[in-house]
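The chain below stands alone and is given in structure tokens; this is the form predicted on its own.
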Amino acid sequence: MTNAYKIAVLPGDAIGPEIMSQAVRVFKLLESKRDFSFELISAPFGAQAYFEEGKAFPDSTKAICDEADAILKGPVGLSHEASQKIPVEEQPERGAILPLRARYNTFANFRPIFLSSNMAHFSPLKPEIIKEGVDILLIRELVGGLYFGEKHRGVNESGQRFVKEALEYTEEQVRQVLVVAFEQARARKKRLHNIHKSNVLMSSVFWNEILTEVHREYEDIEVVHLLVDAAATALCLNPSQFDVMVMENMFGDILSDQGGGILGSLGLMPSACIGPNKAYYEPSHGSAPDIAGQNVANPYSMIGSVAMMLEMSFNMHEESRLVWEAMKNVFESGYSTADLSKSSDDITIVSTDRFGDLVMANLAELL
């Protein structure tokens, strides 16, 4: 069969199982209402394969995820006083998910941060700046900076305990990922955010000689170039200036959680992680423990995971267009989760496999 996917689903911790259960049944119903099959393989991923395995990401793990055509993985991680259980080298930060991002090259991290119209009640900014909601691709290097370079700590000859961390990227590594934001900036409003810190470090002055290099290749891309402090600030007092933008690993990790914040939660932010010949997709929030299993996490950043790779990896675009219409109609019909949002006279309370149900109904008639 020419349209039969296999996909590796790594449900991770906490929350993680409660909203994959809801994001898979996408697949499913897809099975039933268009020429697609999709095989589903499970394996454990994170601290609570640790637990079970001895590692964070197990071989037989990688074995699944080499097989597979994409990887949908849930968020990964225990609470601070259960994470110390963990040997430091297999907490899953360290243990699985860089060494994940390693194995499959997924230098470009895609973290889309929307709100329709409609749905701006969720931000916490004023009605005046969200009003109008909020498209922003932000577009992450994922596989260097210091979060991948020489790691060293130890006592100096004056008895000083010390650490070194190395923040290395080579033309390369820059280059591809400034390839990836040009085309989206050339795909959606040619206008790119160049998001830096050239007055102080001098891998930000790097970034930017290869950045104007790349630039030449595409001279209908408009290039705003802003220090990765004032960018933080911009997000706040006026986000939708922004469309495009692109930053080294660190930058990335901290602005799209900003971006998070400007949407209310990182509950609605999933994302895709792309590499030459494979993807993974997962939600940018971690795995709260603390409403693990209350069923009232919302399962939005895992649904919209899967219509990313519907899109990105398997070439369905009406199919994910469909898929993130079906959330947009369920929040916009005045449903939510506790997580999201409190009760009220416009917003009605479910439950994750709730919230899952209205989904999947909504997308049943889409289809």
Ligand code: IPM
Contents of the next structure:
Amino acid sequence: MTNAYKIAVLPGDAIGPEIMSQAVRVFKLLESKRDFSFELISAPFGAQAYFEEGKAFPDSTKAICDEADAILKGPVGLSHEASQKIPVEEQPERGAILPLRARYNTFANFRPIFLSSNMAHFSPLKPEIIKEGVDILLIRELVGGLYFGEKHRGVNESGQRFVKEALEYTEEQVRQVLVVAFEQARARKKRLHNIHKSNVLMSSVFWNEILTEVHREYEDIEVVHLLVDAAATALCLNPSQFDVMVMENMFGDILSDQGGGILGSLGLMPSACIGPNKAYYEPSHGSAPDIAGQNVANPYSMIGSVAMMLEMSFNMHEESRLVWEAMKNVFESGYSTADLSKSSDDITIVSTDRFGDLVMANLAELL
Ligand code: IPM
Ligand code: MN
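So the form predicted on its own is up there; where is the form predicted in complex with the named molecule?
Full assembly next; the chain just shown is listed first.
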């Protein structure tokens, strides 16, 4: 069967399994409405995997991911206190997420900062600033820079402990993510914000040199250079100036969380991590141990990650659009969850499961 897809499902920790169980319902629904079949293979990943198997990214999970057409990953990690029970190198960030990114060289991280006009009230920004919502595509380099550079701790001649952590990029690593960003800019508004810190960092001077070279192939695209600190302010004061933004790994980690801030919650941020042969999809947020097990987390970022997978890995553009539309309709009908909203005359707070029910019912009608 040509329309058969194999998906590795990594539910993760804390709220991960709760929001994942809603997200995978999209695949079941698509199977019932379309000529697709999805084989979902669940595998342990993160802190739970460490406690069960002694590894945060067990070999058996690696094998399942290797075989899969795409990977759907829930958030991982425990509270700071609970993580102390795990050796540093097996803590889920270092032991699972970074190795997953490295294994599949998922260098292009797409983090849409998106709020439709009917969801603009979620933003903490004033209505005159947020206007008709936000629609920014933040592209973060994901497998280089400070995260993956050489790390060293030692004691110097005067007996002081010291640390060195290198920000490393090859020209090819920079070029490949810039090409992705220019392509996205071409498909959208033909404007690309290049976020850097070339007034201080040599790595940014280097990055910008490569950008100038790549830009020659994309002369139809306007490039706007912006220092990363100024970009942080601009995101709050005038987010609508941005369309596609591209930046180094660490800058992208920080600015994408700020993106979640202007939306009102990181719970509204799905993401896609794209490599040359494999992609994985995950919410941009953590596993929220403080609200785990309460059935209150909104599954938007997890279901949105499925929508991104449908579009980017399987070219199911229409189906992807309808998933977004179904979620928008549910919010528009006045439903929300306790992590995102307080109940009011206009808003009915429902559980994670119920929110999932509403999205699936809506999607079933649209499909
Ligand atoms: C993210 C997360 C990760 C990162 C952590 C969990 C390793 O914050 O995906 O943004 O820093 O990249
Ligand atoms: Mn982050």
